[in-house]
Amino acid sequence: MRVAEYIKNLKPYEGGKPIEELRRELGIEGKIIKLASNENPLGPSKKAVEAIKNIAGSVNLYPDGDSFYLKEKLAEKLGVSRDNVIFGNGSDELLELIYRTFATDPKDEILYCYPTFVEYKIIGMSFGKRLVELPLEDFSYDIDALIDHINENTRIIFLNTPNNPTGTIIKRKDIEKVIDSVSKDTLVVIDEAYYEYAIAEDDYEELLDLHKKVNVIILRTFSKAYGLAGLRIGYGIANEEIINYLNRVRPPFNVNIVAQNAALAALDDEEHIRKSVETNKKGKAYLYREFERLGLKYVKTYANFILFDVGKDANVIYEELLKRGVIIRSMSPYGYKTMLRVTVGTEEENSIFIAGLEEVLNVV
């Protein structure tokens, strides 16, 4: 077949590996615990489930394909128009819709951090696209560097705070002085797929009303702290007009009828949310103390996982903690040799993974 050499060239995203696939190949029997795509360990809340068990029997029904009950509740509840809204089969889908609809030019070129994100890089990949990629600075963006490599051609930059995989955030005077630097023609992507995470602690400063700028998207996500990832269900917030546009080339339907059920439950729930984000702040601390009595330097966290560096080979780790049935992430393929990034899950599976650890250390 004839294929153009960017989709040659392309690797496919690779998530953590599932459990049932781990018992396949391992044989394993046991318990085995998932701490490698940051998911929510408390799982759905229940009124979310409950929404998916009452509307399972229409699913013969195409959805609405404005998801204008779920665009009513979520624009009231942050504040925004709902013409300022839109929802995408994920975040994943709402990055092709921002390629597709702001990066058509072939000079047109992509600025971002890396390690960040590996989806900005992959769709940009496959729509053939300029990318520009610097390394981090201190496991964060460097704002300066990016800021010197701004030119006439640069026409989206993605900012993702926090950061994936290293959790570290972008300061808003950042954001802004990133904002300040470019043209209207030049979008500015503000990545927040782990916002309620990050906005309990402390030093997390709000960016939602940056939407309201001409050249400037808000992403955020279910798949995170609301537990929906099985659902694909992501939104974005900006100005009217780049709604607008998104919406044009939009397909039909994009978010199943049941995602937006169980969304629209979700919301409300807030109390799912709060004791989400405690366990999630409980296991943090847990975990960066064991880190601490193990010898184990790791990065601060704004999200709901940890990057840390066990000073030896990270795939080798990875694949000795698969055997005892603990599945985690190793971040060898992001140029992080020596260092996995974990999911905080519940109190048990966070001892488990640690027992797990520290069994691993003491024979590799």
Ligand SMILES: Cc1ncc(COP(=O)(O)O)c(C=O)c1O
Contents of the next structure:
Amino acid sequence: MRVAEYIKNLKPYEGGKPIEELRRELGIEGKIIKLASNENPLGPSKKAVEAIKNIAGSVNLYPDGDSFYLKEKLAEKLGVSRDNVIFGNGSDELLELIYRTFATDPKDEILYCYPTFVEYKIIGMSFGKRLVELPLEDFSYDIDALIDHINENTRIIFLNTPNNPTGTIIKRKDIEKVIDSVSKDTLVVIDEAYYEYAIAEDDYEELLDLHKKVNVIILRTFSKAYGLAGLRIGYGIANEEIINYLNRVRPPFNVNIVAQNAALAALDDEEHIRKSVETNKKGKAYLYREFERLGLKYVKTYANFILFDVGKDANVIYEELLKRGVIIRSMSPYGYKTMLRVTVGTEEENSIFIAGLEEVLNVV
Ligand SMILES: Cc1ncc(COP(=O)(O)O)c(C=O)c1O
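Form predicted on its own already given; the form predicted together with this ligand follows:
Expanding to the full complex; the earlier chain stays at the top.
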């Protein structure tokens, strides 16, 4: 089959291992915990679950392609116009739409720091784009180096704050510096997938108003704090012109009817978000204490995951944890050979993870 070299070179995205896959592969019968994909350990909001049940009998109908009611509610909550909002089948789909809409010339370059959310790279490779990838410095963005690499071909810059997998943030003044350093034809994507967790920290600065700039889009999602990852729904906030162009490329029914209704109900459940953020804060504090007790270095996080260093082969630790029914993520494929990333879970999950980790560290 004839296929482009850049497609041949692609390695498919590897997500966190699903619980049932581990059960099948290792024949584990007991409890398995998954702290590998930054999902909400409290599950979805009960209001969302109720909405899902209520809409189940209507799935013979196509969804509203404009997500009218959801858009209205979200726009009102954010204090923006409905023309500033677009929904995607996860923010993943919006990343793809951004590439398809704004990086259409073979000369176009895409700029980002790495390690970061790996889909910026995978989607870029799938379109055969020129990717300019700079290393993080001390787990954070080196904004001056990034700005040094901007040229007339730079079409998209990805800024992920808090950054997955490091949990570090980019200061607002640095984001503004990037925006001020590019022409209006370079799109600056601010990916705030972990916004709800970050904004609960004292020193995380609000970035929403930056959507008014001519060349900025802010991405957020219902997959993380809202606990709706399985439904696939995320959103973008930008000026009308950007949203309008993206809508020309967007498939007409990209967000399904169940996702729209669940997200609508989830927006009403502020208590669930409050509880989720609170659980995360407590869990983070516990995990920090335990890492310190075990003599392990970690990176202070603004999200619901922690990058930590075991000083040993991360892949080995990962595999040993799997045998004990604990799924986390080795960061070895990202170049952090002795580091892993764990999602902050419930109190019980966190202590099962720590007990497993302590045992593994004693045997390898
Ligand atoms: C930084 C970042 N952006 C985007 C996404 C994609 O989220 P969604 O489920 O909305 O596609 C993720 C998911 O892990 C992420 O970590």
